[in-house]
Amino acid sequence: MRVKNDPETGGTKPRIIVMGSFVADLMGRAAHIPVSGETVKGNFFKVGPGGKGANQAVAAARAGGDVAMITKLGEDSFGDMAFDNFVNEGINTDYVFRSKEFSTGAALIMVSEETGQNSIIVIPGACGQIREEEVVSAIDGLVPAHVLVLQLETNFEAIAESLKAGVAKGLKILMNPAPAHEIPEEYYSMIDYLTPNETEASTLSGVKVVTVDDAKRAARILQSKGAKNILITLGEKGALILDHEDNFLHVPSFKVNTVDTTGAGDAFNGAFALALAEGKDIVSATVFASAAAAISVTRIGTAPAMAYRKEIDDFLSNNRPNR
């Protein structure tokens, strides 16, 4: 993997590999999200780059990382949009594969203008067909690196092979278990940082997570499965950490005017990966990532809403988490 120079410090940027999804986001906004059988007249529509993996790669790159993406696209206009977006964001595309058989994935996103909350249907398409040998060759070609970032939006065979290859290469493994899906227990011990939100923590632990105390119970269960550090994001309630030394830490959220929560978790995870790659401790990395996520929800969209490093640094200079 090439090493980028950081023009601000004169040194090299921390290197991050993201293996995950790209899907084209088809986003519509309306006064509220329709219930079953209801049709709602919308006020805004936009097509843009998305997918949890691609969003996290953009977030990490904008926050200051030298980022490489491993994914698969169709040979279609959405795939071309994805490739162009990676290039424009300065993301390494050496292992962005193209498929003649499968089309590029898509996400249908509905956003409520009343609350900023969203509902999403994801069709993985080509990125759900990444082959195990493609992942192995990619990680082998991209090391040395600091952090490997994974999600659950691609086929699990590729995820499992990425975990094995990442551990073999000595990478820190950050697993964002989204969308919520069971993980076979033999893989938990390979994960250095597991970062579910409330819904994902509930699915993985069997504990319905509503309060911080619920999150503590869920975190204990997840750590007992083998993951070293658990970080449960709790929206306005901040983030709950159970670190590898068995310490509970609660990091409050930042108060902002929310416009669109789509992609907030991806903003958090991409910035968190960057902070870890820079050597920040888990609390400092969480505060940094929370600031990036807070900035993202003040904007419409997913990848286009991700914060740049100067914005995050300025935000942290002028804001403190809620207490």
The other form holds:
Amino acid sequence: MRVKNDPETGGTKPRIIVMGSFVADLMGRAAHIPVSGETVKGNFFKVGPGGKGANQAVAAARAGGDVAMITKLGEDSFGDMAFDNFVNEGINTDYVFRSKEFSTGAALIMVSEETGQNSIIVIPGACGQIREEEVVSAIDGLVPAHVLVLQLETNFEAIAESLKAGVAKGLKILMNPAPAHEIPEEYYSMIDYLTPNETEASTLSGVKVVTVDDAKRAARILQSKGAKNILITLGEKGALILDHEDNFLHVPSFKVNTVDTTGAGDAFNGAFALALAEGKDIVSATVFASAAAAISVTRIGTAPAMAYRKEIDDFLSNNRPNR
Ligand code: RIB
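Any chance you could show the form predicted together with ligand RIB after that form predicted alone?
Below is the whole assembly, all chains and molecules, this chain first.
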């Protein structure tokens, strides 16, 4: 479904609604991530826009979507940073709420320079206080749209209401169950695309997911709970899909020079939402999203590291998945 004129192309862009978190990312890089009780001298510090919801919105917008964000910010400088960032990225802010009571959330991110891997503490703050009636009025006000993208970083009451409202409005539901948290059984049948990583798939299914075969077992369990299409991201091992016609499909990853994996899942999900909204099939959408994620890990940071459409298209012309 294409719903808005695109002044750049004269054509139209598919509309995507993201309900989720914004938090300010306070990120430090050091030779390694400290273990409990250890202090490590770092080499780099940056404050920037983050939060899984907002990162996915930026990824979808840069990939070519007409994106609307539903979230809640405090009335503080981090909230202003969020607002400016949404506006700069061309993201609709009609339903970005502000709270007088709660501060904008923050994430404390440590990144290893050696591996590019991270550890994160996220404090959702205002975005964890969004109310059910706010998300319902937002979805009402933002349709028509093609895809509703959700994660698990905000309060579950608002996520549950978004699911119900999205289904009622006929939106395709993409649920990225991050950070890992159980989902009550009755909500699975509302999910068109469930996209856990290994850790999240393990939490949701009870199967420890390491290999592609583990992912197949986990995907079957998630299918039996009612999710229509399951896509488990496996880092270097690519992505395992169990689609609504009961086919297992494996999409290999791209090999790149990794400097920071933070936000790679968000890059994937934002681009995947855009590709689905454009009408790509699940495998083509996964390849497109894998390319967006591969580009993002070659850059430092989260939202600022998301790939633009031309970069993704060029990357796909010049690279083949790592078989
Ligand atoms: O997925 C990465 C994001 O998770 C970071 O931007 C951080 O804010 C945490 O929420």
